[in-house]
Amino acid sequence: MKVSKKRAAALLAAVCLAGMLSACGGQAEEPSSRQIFAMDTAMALTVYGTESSAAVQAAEEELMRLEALLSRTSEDSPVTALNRAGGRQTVVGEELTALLDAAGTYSRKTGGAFDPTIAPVVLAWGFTTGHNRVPDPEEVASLLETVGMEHVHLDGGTAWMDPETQMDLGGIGKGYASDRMAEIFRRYEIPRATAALGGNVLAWGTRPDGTPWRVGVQDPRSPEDSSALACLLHLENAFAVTSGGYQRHFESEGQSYHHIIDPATGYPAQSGLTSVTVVADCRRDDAAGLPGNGTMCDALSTALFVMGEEKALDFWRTSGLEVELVLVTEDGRVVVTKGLAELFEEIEESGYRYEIVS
């Protein structure tokens, strides 16, 4: 299917706007909505149902709790305590231990393409401070010696890292937050909702008229224009997480550098991709309090961007993980895996070439 840019912008707005007719009886469902800034990201919640107000309040409180739990800059967070421990065993609690364990699992599954211990290298490039620079190769090589989940050790509710290793869960934290949003919607028996947590979208249930939520994949060539889309996805009961080099970047001596660092080199990944979107089912009844598919999608979106098209598709075919992908390439293609073949729309006049792969 094809849709014009103008119509796509209107459809994308449907992800967060209310007032559509419900599928039963033709009456409008009035949602509860909330705009939140947490985890260094603008977030939007739109929740339907008789318990929508309570669910939105619980969701906001949970996002604030997670910011305090996962922040590496907060003085009181357990992540900060772990980073400052200098190799000493630190009590971080069972929840954070489970998330660290999940991070290690996805790091191993992706051959290290996802690695939250890359934090010192990202800091050297200035992406976490806003003071961007190109570090010397010797500095990068030295910092890479401290990178790797093999430097992280877990035991019950405690953790410790080899000296100089640092942890930053920013590459997986919003995915975990979307897992927690799904658990709240489940607990309050919410029939339909959306949670947009930066590049992490949770499409819960369907729209009030019974059709899937419409989720736009940003055109990496026009990051400042929210109406510029590479394609449109029709999703229900799904997570969709996008990572792209267009989100944060700087230029130095005529060359552009983006924030997704390849843990193997310590430099921005040169993978031939401009964005990766990972889609997975959000219905997981056993995920209460544990990392689920939202966490997985967040980790994989970064890792597959680092891998590049060929390796990302090989991973999709062989990993055994139930995910689907949208890969936007530097040479102007949108590559969609076959599980999304009936769930996406091309954007008319986008200039992209669209491919379905199996």
Given for the second form:
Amino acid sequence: MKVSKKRAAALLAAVCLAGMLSACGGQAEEPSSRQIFAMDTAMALTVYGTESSAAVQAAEEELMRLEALLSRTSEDSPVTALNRAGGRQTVVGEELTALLDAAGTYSRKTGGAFDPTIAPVVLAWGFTTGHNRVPDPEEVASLLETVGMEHVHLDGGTAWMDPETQMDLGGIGKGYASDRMAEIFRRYEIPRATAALGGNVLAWGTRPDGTPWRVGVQDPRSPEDSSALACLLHLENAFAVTSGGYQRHFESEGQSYHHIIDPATGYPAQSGLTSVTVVADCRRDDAAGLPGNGTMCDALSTALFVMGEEKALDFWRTSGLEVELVLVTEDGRVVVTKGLAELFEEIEESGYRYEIVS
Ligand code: AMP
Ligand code: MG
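Just the form predicted on its own so far, so send over the form predicted together with adenosine monophosphate (AMP).
Then the entire complex follows, led off by the chain already shown.
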């Protein structure tokens, strides 16, 4: 499918937040919409149906609750308590234990490319504080000794870490929040909705006219222009989560450094990719429990960005996880896995070359 960039922008009628994936739809019914700033991110909810107002309210309260639960910068979050415990066992509750357990699972599955204990390294690069700097190689090497999920231990609602190890759920938290949004939409029997939580989109149901939601994959070369897309995805009942170096970066001595760190080196991943989008089904059997596929997509988008094209596609072929991918490469290609072949639209004028892989 091909569509001009201008037409694509016109199609994206509703929520288009700068620098992030966006989900947009038609206007037959009046939705309840809300923009929220939480988890250091501009978020947008658009919810349809008779219970839409109540669901939007519940969703906002839930996002605030999650911010308080997962923040590593607030004084009184359980994550902060864990980070300050100096090795002591800490009560973090069942919910956070389940998320830490999921983080450990995805860390193992990705051979450590996703690793939330990368926290001290992210801090050394200044991405937690905004005071960006390029750390010395010796400093990076010594911090890497504290990194690894083998330093994290869980037991029945409690957690403890080896004394120097630190936890940063920034690579998975918004995906978990999108799982919670899906849970709220299910509970309020919402027929259709979109939730754009930074680069994490939930496309719930279909648009009011019964066609899929249109989710734009931001062009990493033009992050400041939200209408500049690398491709469009036509999705229903799906999570679509994007990680990209363009989302947070700084310059020093003519070099650009971004926020996704390769745990093998302690340096920003230089894998030849400029963004990775991971798509998966958002419906689940109620017995499956949370965290769900939103969390999975978030962990994997970070990990596959670190891995690069070849390893990411190997992972897609062999992991057994039901996901589809859009990889945008530094050399101007958009690589789409075959499950999305009928669901993606090329953007003429973007200059990208499109490849479908199986
Ligand atoms: P995302 O936008 O989901 O790709 O997450 C990026 C954020 O996760 C960064 O801002 C860091 O806080 C953290 N992070 C950076 N590198 C990694 C990594 N390799 N594994 C897990 N979290 C990471
Ligand atoms: Mg992520």
